[in-house]
Each structure stands twice: as structure tokens, then as C-alpha cells.
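Just one chain is shown here, as C-alpha cells, and it is the form predicted alone.
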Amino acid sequence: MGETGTATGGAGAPALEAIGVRKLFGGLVVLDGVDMRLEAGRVHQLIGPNGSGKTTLINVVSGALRADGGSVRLGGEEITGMPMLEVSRRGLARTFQIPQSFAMLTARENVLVAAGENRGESYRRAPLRRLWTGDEARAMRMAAGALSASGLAGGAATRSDSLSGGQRKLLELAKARVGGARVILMDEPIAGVNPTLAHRIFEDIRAMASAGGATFLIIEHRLDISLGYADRVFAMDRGRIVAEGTAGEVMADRRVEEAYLGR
């Protein structure tokens, strides 16, 4: 296993850290003591053959599954065992291979939902318009900015079920952007997307990391496109991290070749 990354600037806690994380399904060990540190404001990629434990790892980290051992820390804060909603409130977002949007709502309305509550949603304050019009206006500006940054300004009024698959994945990024997520876990963000739009999605990811300081951990099998955008790559096999480093270092590692080729 290569040298583990440190937090940006060499100071402070990493954006996200997994320490000795274990997960069992019955008698099957799916995660076998996973150690991983993510640097703030960087794009990390998690690769490995099917069944190596990648999706299980992000399910455990995000709170969708409970770990059977080890620790998960978000910005130095212990989040092990917290439910997914609580982890999300602390700044960790999770997207799925099949985008999870409200089909009957427009792109703008989906982003407004992700922006969170405003005071007008309280039944006591709703009649007192002066108390919440400012919140509503700010949310609309944030939504417009997020949609524009993700290249969806022209589709803001389009129902999400009428967007293309690639556009729905850009919508997931817009929702994460407006929600203020510090760490974003993504499961195959360019699966089924044409190459031009796939690059657009990764360009948006890079922009969010560079400009906003968001930290990404991405599972993606289309390595010909995705590796060029990754600052650091982790390779998994049989529930363990077997290599980490730059894309070139990891792809040249004998253990990674063995994992993919089954040698």
C-alpha cells in the first residue's frame, strides 16, 4: 500500500477518514480493515473489480450501512454509526448510479429542495410573509447559480424525468453544490453517459473541488475518462485497499493488475 495522503497544507484533520473499517454480511467479510484518508479540496477515485467492496465502503461511510468495526471521521468528527440523514446534515453528500431526484419536480425545484428549509415553511410564520421572503429570494439565487454552474440553466423549468441521464447526474451535482456539502461520494457518475457529457460532469467536479473546496470520492469504471481528473486513486480488492497514489502509480502497481486480471 502506498503512502497515505495528508490533509491540505499538512495541517488539520483530513476531510474524511476511514480507520480499520470492517463490514460483514453473514459470515462473508466484505470490508476487511479499510484505511483511507481524503484530502480537503481534492478529487479521489476508488477503483477495483466488481465485488471488491467499493460500494459497500461508501455505504458504510455515508451511514447507509452500519460498520461492524473501525471508525469513520468527517473533518475529525466521529460519525461512525450515525444514520445517513445525520451524516448528511454534517456536510457529507452521497449520489447514486441511478440519480435520486423527484421526477415530478423541475430541475429548479429539485435544487430548491436540496437548499434546505426556510422560515416560510413553518405554519406559524407562513402568514407573515415579511419574515421569509428574504429566505426565498436567497434560495432562488442559490438555485440559479448552482444550475448555471452545472450547465443546466436552460433546463431549470424542465421536469427532472424529462432530462437526459447525463443531465440528471449534473442535477445531482447542482443539488450537492447548493446544499453546501463538504464531502461528496459518487457512485459511477458517468455510467451510460456519452463521452462529451461525461467530460462535462468531471469538469464540474473539478471546478467544485478547485473553487469551492469540496472533497470527492468517486467510484467509476470508465477509467479512460475518469483517471485524468483524479488527484489521488485508491484501488480495492477483496475488501482491502491494495494500492494508492497518483493514477499512473496505481495503474502500474502489480497488485492492481492482479486484482483486475485475477492472477
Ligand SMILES: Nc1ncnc2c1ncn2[C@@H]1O[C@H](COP(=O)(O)OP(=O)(O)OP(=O)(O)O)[C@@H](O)[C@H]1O
Contents of the next structure:
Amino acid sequence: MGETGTATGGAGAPALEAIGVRKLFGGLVVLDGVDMRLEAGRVHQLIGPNGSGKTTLINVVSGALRADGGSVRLGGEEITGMPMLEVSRRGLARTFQIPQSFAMLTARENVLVAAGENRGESYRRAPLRRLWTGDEARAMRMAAGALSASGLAGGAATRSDSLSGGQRKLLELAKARVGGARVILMDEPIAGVNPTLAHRIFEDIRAMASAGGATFLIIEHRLDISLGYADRVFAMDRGRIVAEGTAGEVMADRRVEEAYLGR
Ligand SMILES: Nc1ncnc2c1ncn2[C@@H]1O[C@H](COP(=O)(O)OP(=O)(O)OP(=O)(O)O)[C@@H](O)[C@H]1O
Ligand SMILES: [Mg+2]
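The form predicted together with the ligand is what I want next, because the block you gave corresponds to the form predicted alone; please supply it.
In what comes next, the whole complex appears, and the chain from above leads the way.
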């Protein structure tokens, strides 16, 4: 459905691009000209000390917050200033630092809602088998597949507020999976998750990138577990990208060390 003949589009365009993105809260400059290019089918990690602007960057890129300057392009297409729902319909999904599922709905229902939201449909009737239409049956199969791929098949009928912290993170991934998103932004997907489950989550992410061609940008502080899964790492300090490269290159960079030591 892409428009042809746009000046910025094209097959060679990065999956997602931020150019000189700025964000101010009151007088505080939180994003101070962020430049970032994400390559399709790759796993990118964003690191940086607390308060350096990582979550704000995801909020601005996904349309949850309005940029005060700069531009954001998804697959070469300008999305700066677009509302979050519009951005998500164009194939960008995000997960939250604190998981955002509907507490009273089961894991399966949460996945169905995520699948429906993405296409502007409602699957409220889907759990009632005798009312299924072809679409709903398809949605149910997709939900079951996503839950099982994320290791949550056994918890499908569990209310999301009864899931463990780690399972709630897996549910976030299952929700991103059903939406058919091409670019997925994740805010601390393994915070508070045990190491076994944390590796499982990152293996899922790698598989979605390698086999499915999805592009990831992942904010994660737990470098011991996460860095081995990243193709490319960006380090942020005080609203700017201060280093970029392989995990080895970025961790060896003096500016990264300085950022974490607080200078
Ligand atoms: N809605 C807001 N209003 C005012 N200031 C905000 C708001 N959101 C974030 N900030 C400030 O912006 C700065 C960056 O916050 P942000 O949450 O983006 O950091 P972060 O890198 O995600 O940190 P952490 O690693 O702790 O999650 C902080 O100084 C924070 O206090
Ligand atoms: Mg944050």
C-alpha cells in the first residue's frame, strides 16, 4: 500500500530513522538532536544511564509524545507528528517499561485485542467459539500461535494480572507479534525477569528478526544478558547518542564509560 514516487521512500531506506530529534520538558532539554538509523531485520540495543532520554526517544518515535524538532521516518516515510495509532497501523509496535496489559482479560484476550487494534477491528466475541466468523477463527489461531511462540501456551486462559512478571513481559512480545509489526520498540523487556526466561525472551527476539525480518530497538540495562543478542548498540547520554557500533566497540568507548560514571 506504499505510495510510489515519494522523495524519501525506496527499498534502500532504513527501517526507522531519527534525524535531529529534539524534545523539551519545560526548560529541560531531554532529547538534544538524536540521530539514529535502524537497519531492517536487525536487533539494535539502546543503552545509557538513568534519565539519559531512552524512554522519551521511544515515546517520540512511536508518536506517544510530539517532537519539538527533527524528523522520524518509518521505511523512508515521514511519520513525524503522526498520532500513535496511525504510526502503529503503519507497522511500528512498542512495549512498555511497565507492561500495559488489560488486568482483567486473559493472556489470550489481551493478544486478541492487540491483533484487532492493529487492524481497527474488535475481537471481543472471539472467545465465544459458536459466534466465530472466518476472521475471528483466523484471529484465534494467530493468538494461539503467538502465545505458543512466546512460551505462554499454558497461560493462555490466565488473567494477565495473575501472570508472573516474566510472563507479563512475554505477553508484551506475543502482542507485538500478532500485530504484524515490522519495527518493534521495547522498553526494558527483561527487567525483573529471571535469567532463564530473560534469555528465552531474547532468543524470541532474535528469531523474529532473523526468520521474520522484524527490526528491533531494545532499551535494556541488563547488559550481561542482552548485549550478546544485539547486532548494533547505541549509547545515549544526556539526550544525545554518544557512541554507536558493535557491543564490543561501544563498551570499549571512553564516552560510554564516562556516561555511566557520571563524569
Ligand atoms: N513527562 C515528563 N515530564 C517531565 N520530565 C520528564 C517526563 N518524562 C521524562 N522526563 C525527564 O526526562 C529525562 C529523561 O527521562 P527518560 O525516562 O527518557 O530516561 P531513561 O533514559 O528512559 O531513564 P531510565 O533508564 O531510568 O528508564 C529525565 O530527566 C526525566 O525526569
Ligand atoms: Mg526509561
